[in-house]
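One chain is shown next in structure tokens, namely the form predicted alone.
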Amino acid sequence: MFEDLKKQVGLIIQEHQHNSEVAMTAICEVLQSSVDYYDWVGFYFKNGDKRELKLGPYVGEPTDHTVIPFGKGICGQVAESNQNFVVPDVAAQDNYIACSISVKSEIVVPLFKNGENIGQIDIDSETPDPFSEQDERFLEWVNQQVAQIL
């Protein structure tokens, strides 16, 4: 499955080079509609010099979480530890924000730019725990596709 998409982010990224936003939201779109249990698909990216993040390109269900300040909830603590957070089980994170009472799971993964955390790519889940170390490295390849064309 990952293959096929790599196939299709790819030809994404060519496509929309010279327009991340539409490049991006392709991607979210396939990335949902390809993948069962991805059930919301989404950008965040760092907000200037502010310590907070910024929503960016995503498709699924609308959110009240437009900005998310360092250290809070999954994406926030990706902004800081610059590491992958795979989430199984959202209700026993005590530093979670909710998004949606039907999330069951989260992955977030960090999208660098020249050695920099400047964003990441967000996953919602209404299926518990389904995210796996090919997720974690998918999402990581096409992060850095991305990052190509910012």
Second form
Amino acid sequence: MFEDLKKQVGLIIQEHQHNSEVAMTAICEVLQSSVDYYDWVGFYFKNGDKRELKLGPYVGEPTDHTVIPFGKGICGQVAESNQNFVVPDVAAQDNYIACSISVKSEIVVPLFKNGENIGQIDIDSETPDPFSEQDERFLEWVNQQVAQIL
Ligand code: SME
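Mind pulling up the form predicted in complex with methionine sulfoxide (SME) next to the form predicted alone we just looked at?
To see the whole picture, the full complex is given below, headed by that same chain.
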């Protein structure tokens, strides 16, 4: 599944290399529609010089959390840790920002440009504990592709 998705993401990057917003929206759409446990797929980016994240392109239910301070929630923690954060059960997390009660699990993978953590891809799932290392490797790869056109 991920090999086929990589081809599709590669084509999107090629086609929209001069419009990263369009490319990221198309990537969110293809990921969300292809992986049954990817229910909300979006990108957050550092908001200028502020220590906060701002919501970028996404697909799924609209969220109230369009700005997230560094350190808050899973996303805010990844902004500081520079590490992937896989949450098999969101109910077991103290520092978690709930977007919808139907969400059971989440994965956040940082996006690096020239070695700097400038954003992240965030995926919410309504399936408990669905994410494996394959998701991590795939989403790292997606972020590397996106970084090339930012
Ligand atoms: N759950 C995230 C907030 C963003 S929403 O999932 C879209 C968090 O705890 O950081």
